[in-house]
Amino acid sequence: MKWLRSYVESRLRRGISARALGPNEARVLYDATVTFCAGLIALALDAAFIRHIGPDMRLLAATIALVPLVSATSLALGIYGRLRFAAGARKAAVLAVAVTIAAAGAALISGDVPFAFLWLAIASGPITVARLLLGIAQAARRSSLAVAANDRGPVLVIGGAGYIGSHAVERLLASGHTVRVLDRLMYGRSSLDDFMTNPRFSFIEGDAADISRLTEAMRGASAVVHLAGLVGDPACAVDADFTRHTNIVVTRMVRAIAQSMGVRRFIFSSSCSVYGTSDQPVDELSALNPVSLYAQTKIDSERELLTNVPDDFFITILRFATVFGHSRRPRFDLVGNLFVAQAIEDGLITVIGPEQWRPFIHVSDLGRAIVETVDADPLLVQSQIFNVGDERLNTTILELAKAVQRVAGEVRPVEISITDDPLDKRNYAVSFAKIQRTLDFRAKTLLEDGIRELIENHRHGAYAHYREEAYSNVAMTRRALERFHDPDELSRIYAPLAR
């Protein structure tokens, strides 16, 4: 089954310890613990004033098949499945008919009835009684937090102004989503307009650090798709403090929010720059190698959502392959679409590093990605990550390059200059067979048709000079570090909100 097969492979992601326990791994270690150590209660009691000599071995067999049994019940009766949402007295009452339940296996294991009785009597009591008291938890922790938990409720896009969330808003609207924005504006409205008179969509004007616009923003939302951030090796490395400020602390600050307020369905946007370097394929699974500080807040943001992740609050992360193609909001610091306009408007690409790996995928495909996880079954992806992407596009710099010039030179010649020494030392292939099993993902735009689409734009106008300044995330960046250092600013978007 996918299901299974997707928690197999996120538990021996996330590692064994006390951390890394989801809630319905914590309660299965719980019942087994607790069934046990009954067991072994029983077993003792059972000798010293049952029978007054040792246990034989089928007590010993019933003692040790007490713990599958309890979890094998549990499970078909729907307590780590459909139950899990519960109110506490119901499970509880669940769980009685359980324990009851392996008790008499237990006892036609044993063929000692006073044994499971006994062991009943000790293990029922702390099973039932603990989901009593966290039923009564959760019931006042949603009250005292007003929940406004609501299924139909719009998705709330962060950043959808940008290169890639006016493609997920597009996206999310075709397919008959409800779209909310959140976006500072930083690159202007313009991407927006399209959407601006569609009933279902909405738009705040706010930065995602400003705690009063992002729980408007969050108010109502059945999922939120997180895609701010600074984006970008170059970009990243302008200012460390505000570079992690923007892609650690605020992404943690909206998970807070977001779960706060009952919404159910969380997906960030990162990036398979983890990888870093690696010289065999790498998946889901493969080790971590980061070579940039946008790489090491992609990990360090990972971590933090992925960490005691509730029953009800479904976090998806997915990493985003090499992205290029037309977008509402153009970029021209990604390297394919560079590679284009260098092409068309030079008549000269600048290849450094032409024998390096990189996974590419179209910005149109991340929006039908991103809308694929909204409308996935939730435990599918619950706690999972996904490259995402198409082995079909893995292809060295060089390659992307002499495609660049296949196209471009049916418009005007072209030619291709090499350094071997690049500053970028990124290099990887990327496997995407999870998202391909689970999520049926495959990308639709492939290279050459997504570098004609960009050639066609440039033909017709639709862009300015490639190394104009809001082409260009380090540029942008360099612009709002000045709003970051001005303390006026951080007192009023962190401010406590009005009463």
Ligand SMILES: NC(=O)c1ccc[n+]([C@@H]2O[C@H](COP(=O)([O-])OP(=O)(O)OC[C@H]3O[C@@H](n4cnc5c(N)ncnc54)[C@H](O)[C@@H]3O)[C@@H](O)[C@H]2O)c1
Contents of the next structure:
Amino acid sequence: MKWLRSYVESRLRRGISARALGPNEARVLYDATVTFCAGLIALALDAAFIRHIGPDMRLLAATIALVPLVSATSLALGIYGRLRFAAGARKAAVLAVAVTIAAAGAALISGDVPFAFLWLAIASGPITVARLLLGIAQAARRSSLAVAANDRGPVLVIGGAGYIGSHAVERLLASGHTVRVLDRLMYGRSSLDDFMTNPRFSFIEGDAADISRLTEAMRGASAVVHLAGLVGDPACAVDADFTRHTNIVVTRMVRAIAQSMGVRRFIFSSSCSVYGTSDQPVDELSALNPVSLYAQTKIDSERELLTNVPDDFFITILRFATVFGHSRRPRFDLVGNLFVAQAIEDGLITVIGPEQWRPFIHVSDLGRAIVETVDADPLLVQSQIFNVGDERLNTTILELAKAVQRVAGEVRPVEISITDDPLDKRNYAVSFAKIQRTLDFRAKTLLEDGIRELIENHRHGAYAHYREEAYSNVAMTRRALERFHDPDELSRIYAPLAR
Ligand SMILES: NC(=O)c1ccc[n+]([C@@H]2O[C@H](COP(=O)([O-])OP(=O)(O)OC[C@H]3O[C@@H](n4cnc5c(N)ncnc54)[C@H](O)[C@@H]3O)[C@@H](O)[C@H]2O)c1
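Shown: the form predicted alone; wanted: the form predicted in complex with the named molecule:
Next comes the full complex, and the chain you just saw is listed first.
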């Protein structure tokens, strides 16, 4: 019964109400209804014109058995899976085979071959012709989209200049993709310097809320990886309206433009913060328990994205674990990076909430997870939520501090100070079984290796002091906020093609 619970919960999570039907559910229901009604008609005709007696138990059993027979053969032949996107004629042909096999089954069960033929004659028309007609309607819709649809176009990374984005860009380029970045450069452009001379890389500077920039960036793209937004609890607490605008409204716009321009793959960066606090390890089906506006915006965005998803649009939600590690856009508000910076600069790690559990993942592994999702079989990841991390990196904040102390201790003496009662209440250990099972994803960089790499970068002067304003999400959010409240800026970004 676990599958039933997980099915119902994932439907509810996607915002599909109990009364609404998903596309596949509608197909199965239609086929079952036609099968059963055709069975009753065949039964009546058989009784009236062939046997001249009422139906017997074997005929009734065959009529009922036809429904699971048709469903099972259609399922086995891929009608509700890989053939969902096939041309109408192909689906009709495969369905004709499925109903013929079901009719043979009905003949065996009933021992009445004329009944099975009657049923086949009545049911095959509505079942196969419906697919042919739907195929014609869909082909017309697709041909209007095909102007923009381009499965070989660049991967658009929105927020590609960021901490995770710059790793995703590096990995995508390394795996042969052409990459386009749209970013408003809240933290500068130097994170993109290494890519600028690559002929497979292009950059558009701008706000994803600027519909003309967004449209320009989306043109001809094969996939969009949406990483842009206000990140972390303190930055999101600066101004709730700005946060909802940047994290939810912009996400809605990105989806709408992607869908209308035929960009069929959409990968969204959510966060394991949606789990908030939990005494039990959590997985993708666990209750959500946000303890900040940041986490709530991720939940709202996930719901926006997973509602009313058409068959030919492939949205995947990646709930990232807490990230750590070196990046071209350094972040020191992340607990792992902060501890290393404190250890190297101050010789003192300040631990708040030592017993809190948190899942960690190295930023380069996240870049890899993004590429693996972009390259995955679309049906495998369609409308799926994946926690992205590795159970080997689930640890408490105190254990993390001790690991940093151990590695940094090779360079200088490091103390740990401990305070309880943290402002940040998050506490969760996470299961990553689903992404491991589905995409064979496991971390390649474990905690100590990532810590060592950060220490090396500190020692080689890769970073300014970790308290510099340039690294502060809160300071940069305040700057961006000034522009958000400027009426000229607002009328500009919401004026389509009015540049
Ligand atoms: N770093 C983590 O621990 C972590 C964990 C879970 C989820 N995430 C999510 O991953 C995504 C990326 O995080 P990050 O750490 O790389 O953040 P980041 O702040 O380093 O990068 C975000 C990038 O998006 C850009 N941006 C912001 N708003 C924009 C807009 N409206 N239009 C265009 N560009 C815009 C910024 O300029 C920046 O370059 C975010 O959605 C974040 O919530 C991060």
